[in-house]
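Next up is one chain by itself, shown in structure tokens, the form predicted on its own.
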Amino acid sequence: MEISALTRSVVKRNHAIISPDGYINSRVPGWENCTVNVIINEQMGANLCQTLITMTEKGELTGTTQLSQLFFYVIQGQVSATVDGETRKLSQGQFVYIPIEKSYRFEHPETSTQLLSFHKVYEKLNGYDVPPVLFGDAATIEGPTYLGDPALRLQVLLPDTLSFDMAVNIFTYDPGGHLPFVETHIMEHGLIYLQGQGVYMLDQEWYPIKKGDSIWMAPYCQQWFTAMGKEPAVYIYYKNVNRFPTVV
């Protein structure tokens, strides 16, 4: 008999581990027909939004950014989106970003595609316009290796410029890849696992991690990450960058 009492996942102050056991859907309005679990969101403590959307083949997200812009990324299965006006048929590892103040639509699913969203309220940089729309493949986007080793590597999805508030990048680890330092900084984290299994370590505390779980990581969390088993272990993640450190 199964111990339902049982989970691998974790909140704490400052990080957390969400396994899929756990999740329970919410009601998202214009999000029809699909299945939505907030992974993510400010009431953590976070200063982002992340959730996992698995839609039916009658499935539509229809929406108006307002002070938070979006990203979408297709984990499995292939959808049509359609946002400011532009339409493109999207399908596994391809991605939308959505700036603040644009009308969307995603319809005609393939049944249980499933997408990624990151959400986070823009920034906006004196002197630097706000970013256009953009659509993209990561399959066309290089992977160079992180820091000189070859076990690692790393994809930037979004341009790296001062209009964008926030970075998604892919990272891959071949089999015993790892970290080469344990990390401190201040950018936030959230992130899903696409593939493969490893160790994480979050302030000091150790965790398994495998396909499909999802880390929020606090601004000065701690964390260092070890690819295990015999295949590559890959995560998207998200990180706020290019803005002042304080208000003060």
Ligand code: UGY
Given for the second form:
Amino acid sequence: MEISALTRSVVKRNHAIISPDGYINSRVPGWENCTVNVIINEQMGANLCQTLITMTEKGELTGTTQLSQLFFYVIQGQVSATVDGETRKLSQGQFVYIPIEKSYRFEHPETSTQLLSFHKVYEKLNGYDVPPVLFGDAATIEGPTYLGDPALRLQVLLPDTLSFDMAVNIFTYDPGGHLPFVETHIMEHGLIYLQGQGVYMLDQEWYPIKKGDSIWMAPYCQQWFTAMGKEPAVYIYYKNVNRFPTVV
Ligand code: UGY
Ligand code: MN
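The form predicted in complex with the named molecule, contrasted with the form predicted on its own above:
Now the full complex is given, and it begins with the chain already shown.
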């Protein structure tokens, strides 16, 4: 018998694991006929927001970005997305980046379409334009090996230019593959597992992780991961990048 008083979720000062067993739904104005789980946001101490949206067949998301840019990725299903007047059908693995001050509308989903969103307040950079709307497909993006290890592959979904102040990458680890060292860095992460399982080390604590789990890592949260099981472990993650690191 399962004991309902147990969970793998933890929320700490500089990291969190949110497994789906603890979800409580939010109602978000403009996002109708869908279930919204706000997984990471500033209430935790984070500088990003990450949500998971599960749409019924009447589901619709409408809005206009303001100070924050938005990134949507289709985890499963299919939906029509109109951003700044351009309409595309998005299916599993496809995504759209919405810069500040643009209108968007997602409609006509297949039932149970699941979308991931990352939100970040956009920091303009003198001499660089605000990025344009960008539609993309992870299936067409190469995944070169990470730091020379063939067990690790990294796909970079957004262009590597200084206009962008956020990166979204997909990291694939073959079983037994692991980060080559413990990362200790200023950048923050939000992520969700798309496949597989493994063990994450966050600030010297060890956590079993699997498909559907999300993680928040604050700046300087120490991090290391190894994949276990019989299939690759895959997560999609956010990272803040490309801006001056200090006000001092
Ligand atoms: O880009 C990164 O910092 C990445 N290697 N971190 C991570 O996957 N935890
Ligand atoms: Mn990292």
